[in-house]
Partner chain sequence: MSDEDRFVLCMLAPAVAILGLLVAYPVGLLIFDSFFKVETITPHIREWVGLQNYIDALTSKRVAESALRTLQYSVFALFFEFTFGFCAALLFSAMVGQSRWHRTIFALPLMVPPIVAGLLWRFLLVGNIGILNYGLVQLGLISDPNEIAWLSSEDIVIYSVSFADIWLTTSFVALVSYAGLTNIPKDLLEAARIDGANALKRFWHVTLPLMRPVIAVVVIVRGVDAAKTFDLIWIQTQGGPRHASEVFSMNIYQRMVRFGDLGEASASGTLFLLVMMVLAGIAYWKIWRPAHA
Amino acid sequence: MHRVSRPSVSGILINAAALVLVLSYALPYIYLLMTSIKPAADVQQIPPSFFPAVISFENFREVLQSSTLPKAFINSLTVAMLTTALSLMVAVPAAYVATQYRRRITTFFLLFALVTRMVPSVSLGVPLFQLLKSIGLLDTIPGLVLAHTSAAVPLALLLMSAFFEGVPKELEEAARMDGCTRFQAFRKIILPIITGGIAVTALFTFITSWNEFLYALLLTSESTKTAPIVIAEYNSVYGLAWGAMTAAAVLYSLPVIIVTLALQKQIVGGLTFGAVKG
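In the form predicted in complex with its partner chain, let's see this chain only.
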């Protein structure tokens, strides 16, 4: 009796604690959401109220009427997806050999990737601008994808390295004994068990690009600019359109919610290579 009831008590405690933590982090977002459905005069009420007295969709109407925002959303989505794909293609193999085939050059490479993450991004902006200009990729989607990839690859490399550290070397050796080439072992044996790590890495590469501001500002023009730039325009020198800005931010978060939900399923995957190790 005692043994049966104990897990459920701790289960309830765990669920309650998780709920409290999650809700307290969600609170500012919910406030943002509530603000977006307040009428213009109430968005910055004094004293403030959490819930709207009247629900109004005028902020959303204003945002949806914007001539540039839909295009900017499409640009953002395109750039973020391409950046994610390119970054993973580049970083996953590199992280694999950097951890599983450790040698001086790979350690040096990991440290170099780390260094690139530390450079203040303002000092990268102008050189990147000149570089892309000289190869004719300024103001283009591929140009921005390259720039975002250069920012996302170091992060992806480090994250993937951490996940590959948990993969025992024996796994690849076993696969090679079964006749796989090194690359086949990587693709067919290693990748499937590391999907959780890849999913998390994909999520954060996506978000890195999705939220990036400085490169997007410098490297694009009217037809290629991304949503963060357009959303920032609601904060002009003549005043802040806070209602419209929150509405745009809420719309802006929807694609990421979908991406996150989709990727979350992968994270549960988990590993079952205990058998190999044991």
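Got the form predicted in complex with its partner chain; could you also share the form predicted on its own?
Nothing else is written out below except the one chain.
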């Protein structure tokens, strides 16, 4: 007879802790989703109910028919995509050089990137406002992209440096012996290996720009404001429009979910890159 193995106490505790952790993250979003499909009268009821008595999509219709939110969504998507592309163009080669060709200046460069991540964004808002105003990029998409890139590049640089640390230097040396230049070795050998890390960095950079609020508040007005600003405006002197705000928040979360699912394979590969060395 085969003995049936029973789960250990430690295994049960780990699974229970994982379940509690997942629920702690999922429940607020589930409640947000449930609130977004409630009729306006049910949203304001006391005591509040978790599940809607009647499913209604009137909040989504109100949001999609508004004159400001669809354009703000387009602005957010444009800024996030351009910020991600520009940040990767800067961070990927810079991180490669900083990690593969160790010098005192490259170590200082990475340390400086880490320090810039510690500077509060609010302390940089006014200088960025004055700078963009002086060069004519205030209240423009390119100006906001530059502001977001200034915050995203240090993060992208640190992430890519960690991934490049896991690439053996012997790979480039072998490519150089086969006649490749440094750039050819980087493009043909190193980049295909590091695609998972690039995907992870692209996702975090996209989320950083997508969720950014302060710079968008300071550097934009009606024509270029992003979705977080428009969603915050549902809280006004006339009250808080819970239904419309939650519907807008649900729609706003969809691009990040879609990008995460689309890059799931690369993200898993990137997060496990360098974990096993044989």
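None of these values were measured; they are calculated from a predicted model. Numbering follows the first chain given and starts at 1. Here, rigid core means the biggest group of C-alpha atoms that superpose within 1.5 Å across both forms.
**Q** Can a Cα shift of no less than 2 Å be assigned to Leu214 between the two forms, given superposition on the rigid core?
**A** Not so; Leu214 is displaced by less than 2 Å.
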